[in-house]
Amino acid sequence: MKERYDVVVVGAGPAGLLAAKALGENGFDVAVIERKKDLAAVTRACGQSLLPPNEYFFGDIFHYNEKDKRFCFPLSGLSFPYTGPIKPLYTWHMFSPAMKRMQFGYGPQQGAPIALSYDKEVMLQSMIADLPQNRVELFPATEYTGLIPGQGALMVQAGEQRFSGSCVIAADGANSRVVQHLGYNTNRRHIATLYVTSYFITGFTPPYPDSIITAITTVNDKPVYLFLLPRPTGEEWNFILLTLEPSVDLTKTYDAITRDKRYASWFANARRVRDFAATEYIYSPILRPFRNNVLVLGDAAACQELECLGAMLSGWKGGLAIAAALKEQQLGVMPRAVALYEDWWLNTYIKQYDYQEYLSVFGIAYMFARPDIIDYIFERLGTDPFPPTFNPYTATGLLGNKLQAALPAMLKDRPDIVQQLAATMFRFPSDVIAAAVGQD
């Protein structure tokens, strides 16, 4: 442990790896705290094993490169070695809760996979092992409890630890602490809390193999989410549930869900192999994630969460960026490099991809009022498949056109439906998802 660093890491993600992996190959020496003992164990609930190849996502192409095990990101100049296994995805399909179907992506024989299921832990360990060794220091089992500025320095408190840096960097995801201790919260609106189980499952009977599956449905006349996600390799699959609603209990919702007529087929052999919970906030997002030489990358700045392909953008851009201002300061030159990376965040994630439409995944359920909405919704735009995507950017933009084209049809089919659907379709879904569940 060096007596003073020139960046404190917090956070030990895709996000902060990254950051740490960027000023340690520009020469700086880097000390990443992480709470977890094992910096590679996945022990929250985690839907992000999947990465999209097939479009354009904050700003880049991820592709991955077979010949050489890398993922890369051609117009960042970002590569790292991934050595787990990969599984292309060529379709999603979304159920309503009376099963009514709609389909993104057109099957393997026509065009690039919509998604790549990955072994997140695997990715954890090669991004670890791609850092500059020499510049890098990596403490788990090391919980940030503070931040107490000095005298040109900064002091990151994590227990009886200090560590002291010309700069920290927040990369502790959507529930950070450092985030908190300086303020930002106070002006941010709390929309929502999400609550998360997933299970990773085996003997599982999907109805569309290699496929992405998700459906809506209620229990107790609540919204849950169900989200089924080919793991890379053999039959297993990441099982999760998410809901909204705090008086859910998604432990017995697990078993009800496996048990109804509708999803019981699917898992009359399954078995649980491995078991994960969160709970995470949902906040608008930070604006300008700059302030008192502290950056706050990924989930920690976001709404929720950036998909984990934001994530690593934006934890190697901002590690750049504060690669380039500490450069700045000792060439006593104009500094810039921050405001480039803000400018970057404010206009990739604020406003080409906007949290409204994030958040739209999760508001259908309460911007169609009523289970038989939806599925008059769905079997209405599910006549055809969409194009394939799995960004959820793109999903709402397309299911928002057609809805729209459909709506003159519906107007005459189901007017009833249509004054509805007028009610909340001109609203912002942070308005009506929390004005649905008590936030407001």
Ligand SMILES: Cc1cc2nc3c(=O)[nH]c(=O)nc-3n(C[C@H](O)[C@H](O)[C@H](O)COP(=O)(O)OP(=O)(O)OC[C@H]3O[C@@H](n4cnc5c(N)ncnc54)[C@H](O)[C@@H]3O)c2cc1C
Contents of the next structure:
Amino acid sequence: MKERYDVVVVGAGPAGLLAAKALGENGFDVAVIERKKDLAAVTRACGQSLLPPNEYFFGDIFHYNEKDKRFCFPLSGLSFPYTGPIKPLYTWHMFSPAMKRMQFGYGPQQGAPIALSYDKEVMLQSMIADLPQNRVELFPATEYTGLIPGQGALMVQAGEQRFSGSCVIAADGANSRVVQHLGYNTNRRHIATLYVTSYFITGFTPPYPDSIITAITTVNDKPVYLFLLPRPTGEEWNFILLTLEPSVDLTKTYDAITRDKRYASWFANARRVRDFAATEYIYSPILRPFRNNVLVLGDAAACQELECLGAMLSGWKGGLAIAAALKEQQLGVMPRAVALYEDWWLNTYIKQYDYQEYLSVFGIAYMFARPDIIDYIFERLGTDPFPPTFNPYTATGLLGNKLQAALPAMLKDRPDIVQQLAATMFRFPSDVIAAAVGQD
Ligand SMILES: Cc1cc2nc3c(=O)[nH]c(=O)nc-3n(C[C@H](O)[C@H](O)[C@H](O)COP(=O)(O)OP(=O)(O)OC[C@H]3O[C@@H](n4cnc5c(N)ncnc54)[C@H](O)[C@@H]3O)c2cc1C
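Shown: the form predicted alone; wanted: the form predicted together with this ligand:
To see the whole picture, the full complex is given below, headed by that same chain.
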């Protein structure tokens, strides 16, 4: 351990590791502190699908270079090895409470997949192996506990340990403690809290093979979402249960859902192989993520999550910006690198990926007053498949356009439903959700 680092990175997720790679490759000394003992272990629920590989996302066009086994972001000058398995997924089937279905994508004949199922543990391992070893020191089982300003340096506290650096990168994910300590959360809106349990299961009988299956349902009249994605090899599926309702006991929900007659045939032979959980605060995003020589990256600065590809690009670009800022300091050059990163963040994430659109996907069960209205909408809109996407922002746009086009016919057919929709359609999803889950 050095007496002083150029940068201390808090969190060794995709964002923190790529920030460390950018800084190390530019010749700066980095300490990465991570609370997990096993850096590559995935201990929190994650869909482990990379999306979207068929459209621009955060200003780049991600792809997997199969020959060299690398994940590539050509416009950002970023690539890193990935030595694990990949399964391309081409279709997304979405079920309403009464099993009406909407489909995105047309199948493997369509060209590019909508998501890549991958192994996140192998990816984290590959990212760690790719770090410049003479520059980046990793500190597992080291949990950030505080930040102390010092003379020309910042001191990161991890229990009894102290790490000194000219700059700090906060990449400690959703619920970031660094963000809380910096005071950002006082100006952000806490909209809801997301509760998740997830399971790797075998013996699952999917209604559609090699696809992404999602469903909106209720447990004790409270909305619960089901996500099912195939793992990249073998027979395993990743089964995720999500709710914004604190009163839903998700541990009991696994049994309730797998026995429910709507889904029971899918789960008749299912067996749990591995269990995960997650709890995430959903806040409005941070608009200007640099304060007092601390740059906040990845999910830590976002509304709940950027998706892995967004977190990676934010980590890489943020790391490069801090490398350039340190160089500016050394040379006495007028600073601009951090401002350029903040512009990128503002223009690429805040302006193009409106968190309200993101919330309308999570809040879909709240945007419609009753389950039978969701069924009606699914039946109306689900007549033909939508273009291929698993990008929540793109999906919102496609659904919104089709709903708008269907409104005149719906007005004739079910004016009562259109009247119900009007009550939420002109409100911000954050307001609708916050009111429904009692955060108002
Ligand atoms: C249920 C669920 C499903 C998801 N599915 C997908 C999906 O299918 N595809 C996709 O692209 N994205 C998915 N995501 C989102 C994805 O997981 C994140 O966007 C991505 O991991 C963010 O990367 P990050 O590096 O910013 O944060 P994280 O991956 O959260 O990494 C933060 C790191 O900081 C560490 N840390 C936290 N606090 C401290 C502390 N105090 N001290 C030290 N270390 C600390 C954590 O242990 C962690 O290693 C999902 C998320 C959830 C919750």
